[in-house]
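Below, in structure tokens: the form predicted on its own, a single chain.
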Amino acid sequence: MIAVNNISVTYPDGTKAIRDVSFTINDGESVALIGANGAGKTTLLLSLVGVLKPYTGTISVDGITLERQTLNEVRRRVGMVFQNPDDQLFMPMINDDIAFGPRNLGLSEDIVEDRVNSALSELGIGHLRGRSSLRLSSGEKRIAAIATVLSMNPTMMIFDEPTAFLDPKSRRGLIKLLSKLPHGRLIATHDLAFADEVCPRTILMKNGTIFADGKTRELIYDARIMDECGIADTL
């Protein structure tokens, strides 16, 4: 479970990117995070894994409060899949990318191999094991990036624009995959149709605050709310 309580994030130039944001995501819950560009979605995601420290407020994961002493433990529990898969795929082969995180934890090679095999099997991408990310399609890269997170055995997963740059077939495959994952999920997206299929609940942000939090279909099909938050009607 992720519990966010009254966090605010201020950039060095004094800009307050996030203001008094609070919400909870329970185990196994799939939640969309939507809002216009600049609403604070990515800033919020980066705060959840300690990349940006909240100026005020608290973040806790499975009862562990995020702070300097607990940062590594929180990052083991919350895996983030970045918008650009190339930010997570940098080793010679996909096998090495997936093994990178567990190896950094100091796990034995036997356990690392088990983690790699499990992630490859769960996502159905065993055939990518010995390939370089330079030779993968955008959809294959996206799934491989998810595998690098799964190998850390997180309890929660967060995604930043997971359908970006995907063709229709890859997008459909990703929807099927995410719908099967048992983890709690927070997914920042501009793809409202995707949010409708994958996330029963939606958090809507505007100007660094939570404008609404409720059932996805009740929010994204409300033209007034979408317009007020500067979100184009793409459904």
Given for the second form:
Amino acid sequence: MIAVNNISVTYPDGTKAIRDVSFTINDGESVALIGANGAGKTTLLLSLVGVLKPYTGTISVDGITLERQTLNEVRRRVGMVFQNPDDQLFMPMINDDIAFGPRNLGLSEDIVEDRVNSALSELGIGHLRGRSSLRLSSGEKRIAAIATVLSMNPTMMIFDEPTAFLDPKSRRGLIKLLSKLPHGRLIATHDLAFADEVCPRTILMKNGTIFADGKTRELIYDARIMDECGIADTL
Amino acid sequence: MANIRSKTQDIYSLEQLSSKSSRVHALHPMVKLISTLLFVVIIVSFNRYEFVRLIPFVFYPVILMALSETPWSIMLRRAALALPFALLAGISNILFDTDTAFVIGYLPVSFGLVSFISILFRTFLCVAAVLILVAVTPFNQLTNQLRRLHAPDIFVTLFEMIYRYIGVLLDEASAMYTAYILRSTEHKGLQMRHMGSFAGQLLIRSYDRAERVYNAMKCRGYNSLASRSKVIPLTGSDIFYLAAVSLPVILLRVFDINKLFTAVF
Ligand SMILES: Nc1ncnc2c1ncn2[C@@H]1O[C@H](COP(=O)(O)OP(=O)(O)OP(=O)(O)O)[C@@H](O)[C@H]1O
Ligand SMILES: [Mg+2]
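Moving on from the form predicted on its own, please list the structure of the form predicted together with the partner chain.
The complete assembly is shown below, putting the previous chain first.
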């Protein structure tokens, strides 16, 4: 479970990107995070894994409050899939990339190997094992990036625009795949149809604050609400 | 420059071989590291006019390449990258060391030429040994062994970082270059007057990118100081390999095998 209480995040240049945001996400719950460009989605996700530090408010994961000493503990529980897979895949070979997290957890090589294998098979990308990430398609990279997080056995996964760069077929594949995964998750996305299919609940952001938090169906079909958040294109 | 992407793949192409499974791949990484270090140290320890005595050392790359099924084409291409440096280092010897060493027929051969050839050959042997090591040992195992040998952590981390970021840098460069070329149809290649801003942009962009990559690494528990790894036990074949490589190498260093032969026959 992730509980966020009244956090505010300001960038060093003074930009107030997040203002007094609170919400909770329960285990196994699937939540979409929707908002116009610059609404603060990425900033919010980065603060959940302690890459950015809120200047007020608290974040806790499974009852552990995020702070310097608990950083590793929190990151073990919350896996973040970055917006751009190229940022996540940096090892020469995919299997090394997937093994990277488990190795950092100090697991033995046998267990690391197990984790890699099960992540690969769970996502159905066993054939990518020894490949270089430089040679993969965008869709393959996306799935591989998810595998690098899955191998850490997180309880919660957060995604930053997972359908970006995907063609319709890969996008469909991703939707299928996400609905199979049991993890609680928060997914920042501009893809309303995707949110509708994958996430029963939606948090709507506007200018760094939460504008609405409720059932996806009720929010994204409401032209007035979507318009007010600067998202013209309702379903 | 247009094919930077394929160059990037080239950088890691040797390492991709490291996930193969041959007898050599299965050996303990420490054994491979130590035997490579020994080989390099011994090659370097020969005096600068030595050439003939170095020839038998070719056994090392030849046998290892065969055992590990590493393709010569990839290896030679990578070894060729070191050639310009060796040429540069050797050329001054030809120019300054002009005393005659010996005469072949009527042709005087200078000490400079001998040491030039020796430098080239020694460079080839050392580079080949290191490349084979990289081709048969996964990178993270190598750096772990370096740590266990008490190499300063900061150097090992730096080494890991450079190795990984070089891909990031080249990737960024190739994306920028492609975008540039597509918008400058009448010119071929990067123009001189755009060089400065291109380099500046590249620096900033790869810095940004490196930062994001680093964030993603941290999110997966990366902490350079706490690189823990299980201790892999040595086996009989590891010991055998170490002996099989280091004995001939040391013997060839101590005894002049060519002299022995001429003495016998
Ligand atoms: N490194 C930074 N330094 C200063 N300001 C930043 C930085 N990163 C983002 N911002 C600002 O913070 C605000 C929120 O940005 P953020 O990236 O979180 O938006 P987003 O909702 O993810 O947008 P998008 O949909 O475009 O990805 C924006 O006003 C942005 O300009
Ligand atoms: Mg964003």
